[in-house]
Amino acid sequence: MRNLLLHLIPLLLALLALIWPSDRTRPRLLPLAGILHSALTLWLLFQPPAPSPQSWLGFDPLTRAVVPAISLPFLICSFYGVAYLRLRQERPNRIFVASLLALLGLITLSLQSQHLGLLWVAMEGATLVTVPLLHFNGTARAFEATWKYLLVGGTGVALSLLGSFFLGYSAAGTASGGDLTFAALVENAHGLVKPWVLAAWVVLLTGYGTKMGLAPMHTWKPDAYGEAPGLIGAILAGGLTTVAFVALLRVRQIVDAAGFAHATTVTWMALGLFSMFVAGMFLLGTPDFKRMLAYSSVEHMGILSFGAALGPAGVAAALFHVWNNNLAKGALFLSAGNLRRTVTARTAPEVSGLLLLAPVSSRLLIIGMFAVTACPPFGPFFSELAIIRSAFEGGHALATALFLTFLLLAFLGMSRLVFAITDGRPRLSERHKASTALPPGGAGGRPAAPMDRQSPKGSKWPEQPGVILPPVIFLGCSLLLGLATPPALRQVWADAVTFLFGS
């Protein structure tokens, strides 16, 4: 019953948000949901319920390993969301708050799903409730990004459904009698129809790989992450992508048990390295610092895929990296969102000198960039090091060399852009100048200050504690996870690996 509350509480609060009368107080439902969800998650982490193999819902070791990595970032983002919506009072927030709460509930439902069909339904629901969140700013570009997300993401969902049909058809004649729970499919994997299993893996890897944002199915990410509020980018990069990754881990367990372990290893490793390469190339050329985060997400989905292809040790390292990526990306997205609101621009040709205009958010962006590109002592350094070690021990010398090369490309691309927009004298876009310029006589009859000397106090987006502390907490958690990874978490990841691969 406790695990059912994990998704029921956010969904019930989403319904409450729809009927809540006040735009001013409605955002407070976000931290309420975050606190309750995190408390339940912590309880289930240390006192998990007894397994129930025949149930469609459960809190198995794999779920236990990833739900806290989504619950904690949502809790941090929920407090940011209250401050963010207070500064965005020109926009109604009823649908925004309700959709965000529903997204948390559906993501949790997806992670707890022990049935192939229920997993697809929950992920489809999460895809649909994301649409109003992407379109919150109400601009033409946000509208275009939303449609691209629907079209590309919808294609991925359709392919996932087709792959689920293939896998279900392969199990029709087994002793399970067509039972599509993951436990039954693994138990009867030797009797599955082999061609349909292999076809299911290819289609499901493409479908759920689209939701992860693996190249070349990543095309929705730059527009969606670039136009959505930073708060939404943080939750999508650490939420929906994690759900798709877990879905592929579950499918891979079935396909490996059916005798296609080599095929899953090769395809997943190739797709992971290709995603890292594509992301590195785009990071070297993009001038948009919000799109930069989208390509960084593509890179890290490639890292997860590469790690998961390396067997038990690689999967343990990949689960470690899920936590690290979610924390570091949270800091980056929130800081980038603050900077985007500060200057109403987002490309290097339009703006520079952000260290003078928004000093705290700029410094957080720089630190977050070093964290997410695996600079010690932040968490991503240690999880990526564990993946590299697994690759060396597995004899994948060439793949490891490519992995390190693509990591270097990503670092060069991100550092190039981050320092281009933060260093130098302030250079603002014409749109920002028009929105912040004083009358010719200045305020109170004083001469107007030149725009290249504008102080942070003249910014449209004040650096208030409510929008600064959350990214600081994200970076602090990333640092803590790198320097002192709790032994209890390492045990949780080890239990998940044992669950997937056996003793």
The other form holds:
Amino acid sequence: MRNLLLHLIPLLLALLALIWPSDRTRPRLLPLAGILHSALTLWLLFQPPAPSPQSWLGFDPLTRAVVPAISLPFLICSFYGVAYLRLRQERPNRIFVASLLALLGLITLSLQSQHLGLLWVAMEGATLVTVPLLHFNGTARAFEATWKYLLVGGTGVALSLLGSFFLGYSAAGTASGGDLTFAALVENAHGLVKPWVLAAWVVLLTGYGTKMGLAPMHTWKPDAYGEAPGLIGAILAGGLTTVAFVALLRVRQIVDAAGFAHATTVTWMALGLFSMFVAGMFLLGTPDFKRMLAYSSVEHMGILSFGAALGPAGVAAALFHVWNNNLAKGALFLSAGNLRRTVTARTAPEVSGLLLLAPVSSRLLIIGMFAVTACPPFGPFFSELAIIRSAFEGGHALATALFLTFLLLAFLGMSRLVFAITDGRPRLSERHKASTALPPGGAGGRPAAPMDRQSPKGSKWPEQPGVILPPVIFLGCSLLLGLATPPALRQVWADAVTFLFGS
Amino acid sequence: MTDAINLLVGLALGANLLALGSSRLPSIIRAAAIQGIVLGVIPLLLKPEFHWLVALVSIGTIAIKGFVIPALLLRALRAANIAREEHPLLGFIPSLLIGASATVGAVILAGHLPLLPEHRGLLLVPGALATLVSGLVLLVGRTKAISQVCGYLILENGIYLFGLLLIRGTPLIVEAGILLDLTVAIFVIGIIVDRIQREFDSLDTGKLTSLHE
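For comparison with the form predicted alone, produce the structure of the form predicted together with its partner chain.
Next comes the full complex, this chain leading.
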């Protein structure tokens, strides 16, 4: 019963947010949901409920290995959300807060789904509640990004439904015909009709791969992450993509059991390396620091796929990397969001010298960039090392060489852009000069509102603790996970691998 | 019973060609609406015994795909004051040819697929595959947002047709959930179309070009 609360609480709070009267106090529901969700997750992490193979919802070892990696970033982001919405009082936040809470609920529901159809329903729901979050800024560019997200994401979700039907049809002739729970499908895997299983893997890899953002189905990502608030980027890059990855892990278990282990390994590894290559190329070229984060996310989805293709040791490393990626991405998106708000521009020719304009956020972005590109004391270094080790042990020398080359490309691309915008003499976009040339307090004439308070550098986005501390905490967690990975967590990942592959 | 179902699938295939070959946006919307109504009737014929959830799914499909969504799209069309797809990325004749050859190809392919004995005489599988292809052609080959939404609807119809093969096995509550999700999806798309129309003063997605590398 405890695990049902895990998605019911955020969904009920989402309803409450819809009817909550005050724009000022509504954002406080976010930390409330974050705290309740994390507390419940901790309890379930250390005292997992008894397995219930027949039910459609369950907190199995795989769920247990990833739910905390979503709950913790949401908790940190929820405090950022309160500060962010206080600084952006010009936008109504009713739909925003409700959608964000519903997103947490639906992500948790997808992770707990033990049924192919239910998983799809929850995932589609999560895709749809994301839409109002993407166009929160209400600009023409935001609507353009939302449209592209809907068309590409909608087609991806439609394809994953088709793949689920294929998999369902392959089981239609078996003894347990209509039972589409994952446990039943794995158990009857040898009886599944083979051509349909293979077709299902191809279509589901495309469909859920679109949600993960694997190249070449990644085209929605730069637009969506570029236009959405940084907070939303952090939750999408660290939440929704994880759900799609877990869905593919579950499907892969069935397809492998049906005798296609070689096909899944080859396709997943190829798609992973291709995503890393595409991301590396775009990272070398893009001038926009928020789109850079989207390509970095594509790269890390490639790393996860590559790791997952490498058998039990690789999957354990990939689950570790899910944690590292979600934490490092949180720091990057939040600090980049601060910078974007400080200068109201985001391409390298328009912006430079951010170290002087927003010293703390810029430093956080630089450290976050080193963390996410796997520089030693941070977590991603250790998980990528584990992936490389299992690739070598699996005898994939050429693939490992490509993997390392693409990591280097991504590092060069990201460091180039991050230092281009942070170093040098401060330069602001024309639009920003025009907007700060207004007399103080001129925007909207709300004299006491915090967003009108001018910081010493003339910025409308003061570096308050509320928007600075969350990325600092993200970096701290990432460091902690790298330097002193809790043995309990290693055990949790090992349990998930045993669950997926047998002992 | 099989003949009646095949006749309805045939009608749905006709609607595909209608949507692919027409340059007038209201005709495309109507083709999608006819297809929605036709598909809504099929579940009633597939399940021999009456079940209230089947009836609900059926009525829901007809009401939403046949009436509500087309009405919303027609309203958006009037607001935007456009009636034609003038410069499609893929011409109408090539689209029709692709649609027609996909239909023929799907029938041939379905003959070689490992279907259950009770599905061998039905056109559901070729119908599903041909409708999927038609939807994808509309989705990528047209520039007006309304045509793309219709393409998405037709793509969903193809998947729905395939899903009908599982109607005996899967619990209907899942089908109901899927229908609900699709409805919300189209509503959300409708809202965004409306906002794009207001922001860009156009429903031509060819104008959505500010985001690129």
